[in-house]
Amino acid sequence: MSEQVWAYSGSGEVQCELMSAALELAEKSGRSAVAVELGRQREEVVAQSRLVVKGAGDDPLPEVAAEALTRAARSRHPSTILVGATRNGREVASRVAARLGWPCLSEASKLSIDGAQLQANRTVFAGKVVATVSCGLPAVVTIKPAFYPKSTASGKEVDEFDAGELTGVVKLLSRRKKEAGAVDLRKAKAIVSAGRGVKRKEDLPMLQSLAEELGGALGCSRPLSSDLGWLPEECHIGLTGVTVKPDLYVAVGISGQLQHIAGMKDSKVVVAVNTDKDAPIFQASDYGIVADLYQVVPAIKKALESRR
């Protein structure tokens, strides 16, 4: 077992936090961190040191990405393979783990080393509980998007590994493009979240409108992308979903479930609108609007219009 930190992601922006938090793990153990990038070196990754790992494509599908990262680990032998944990990469994450025979934690934070013992932080109870695990080194850990600031530690080191021939792994049969203008809510100063309180898919422009006005974005609740389809996955805020911390958060008809409330409670300021007075969603709010949102959200949205 080599005494590196390697740090994998197929977003550029999350490697470069997950760079932070692999830098921070190999200051602590006396190991260093690596960033690993698949078939070939992004621009926008910012690390002391690289490993491109041939074979897989610039884009690989999870199955595909899993693979080579195996490869690579039985080839290099690093101690953690830290992953993000987006949609994608917990996939990927789970099968080099499995794989491997490795341990893998899940969400986790704060990560050290002692001994052969990797100890990290972890959110239970849809964050209201913070647990302290630990596992066998070698081991896979995944990590939330936005938890750790982008590194900017830069370096020119460059190795590359050859994981041969991968496009037999498994066969892609159609991909659907993300739709054109969609919005990385991780990146928005506002959002206006959209619950089981909105009636029809038709009001959703109402409240995409608030958010424009308020130069932000539109996200929504689990029920109204997973169960109803209203919205796209990638709008989706929650545990399972997104987590997100914007400047002003609007939660508009959310009854403010634990798994809702731990995507979005590091907002800075959280706005509410229920009908319901005992709702969840206003134990986590800074202020709160007992109302019917189709009364609200206009009036909020023509005050706005006449302050311009």
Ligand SMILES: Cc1cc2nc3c(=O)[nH]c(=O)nc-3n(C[C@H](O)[C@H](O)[C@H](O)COP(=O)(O)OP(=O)(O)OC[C@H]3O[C@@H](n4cnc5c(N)ncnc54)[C@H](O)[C@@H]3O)c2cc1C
Given for the second form:
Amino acid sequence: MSEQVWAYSGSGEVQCELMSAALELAEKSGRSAVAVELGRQREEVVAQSRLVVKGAGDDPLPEVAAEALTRAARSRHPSTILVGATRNGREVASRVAARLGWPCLSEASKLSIDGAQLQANRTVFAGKVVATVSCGLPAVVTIKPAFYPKSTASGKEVDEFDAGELTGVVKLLSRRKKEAGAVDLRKAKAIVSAGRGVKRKEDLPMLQSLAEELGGALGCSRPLSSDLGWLPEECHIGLTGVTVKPDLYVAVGISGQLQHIAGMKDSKVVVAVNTDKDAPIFQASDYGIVADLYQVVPAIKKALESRR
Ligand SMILES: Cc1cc2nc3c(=O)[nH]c(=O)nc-3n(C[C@H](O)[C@H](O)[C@H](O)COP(=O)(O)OP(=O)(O)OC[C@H]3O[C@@H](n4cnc5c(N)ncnc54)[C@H](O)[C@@H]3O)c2cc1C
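Okay, that was the form predicted alone. Show me the form predicted together with the named molecule next.
The complete assembly is shown below, putting the previous chain first.
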């Protein structure tokens, strides 16, 4: 086992965050932090030391990325591989861990190494409890996007590894492009989030226009994207969706189950609109409006327009 902590994400932004986690762990344990990039060196990744894995292409499927990382790890023997807990990253991490026969800690933070043991914090029960867990090294660890700040430590050290032939790993039959105009909710300053209180898909433009009026974006609870398919998957906020921290979060017709709260609880100001005065969302809100969203949303929009 080498004394390296690897950081991998398909997203350059998340990889810079992972490098902060990797550097922190490396400094604490006398190891070195290495950004692992598939295909090519990416400009947006800031790292002191890099390993460019050739053969996987620039934007590989999780199956291909996992195989490339596995081959690189078998050759270079890192002690830890940190992977961004994005939709693809979770798939990559679990596959790499299974192939290498390593433990996989998911969504961990505050990592430290004590001898041959990796210790970390994990939030469980949708953020209600922080558990301290440990596992043997080497290990794979996933880290939630936006948990760590982006690393700015840069350097020129670049190593390469040729993963060899990977085209037979999986056959791609078709690929659907992300919908044009899709926004990254993690960057939005204001989010209007739609829940099942919204009765029809045709009512969503009403919320979208409020979001635009606030200079923000439209998000949703999981049922609206995963069950009803009214909005793309990347719009759903919560435990299994994106974690957001906007200045303003307006929860419209959302009951506030803990899986949803887990993804928006760090918003600066939360406003909830719900007809049920006992809805749990009010406990996570700074301002609560007990009323019908079909009256409240147009009224807020009108008030905002009149102030222009
Ligand atoms: C493993 C697991 C992971 C999950 N991950 C997530 C996740 O990441 N994100 C997530 O969101 N959910 C997640 N869920 C689902 C979660 O448990 C809830 O089912 C979901 O959040 C409920 O969505 P909702 O609040 O929109 O709907 P509901 O719970 O049905 O709430 C609708 C609310 O709208 C209100 N309402 C109705 N009509 C109006 C009206 N006219 N005006 C105003 N208010 C009105 C109601 O009073 C109610 O409070 C997960 C579940 C599981 C099991």
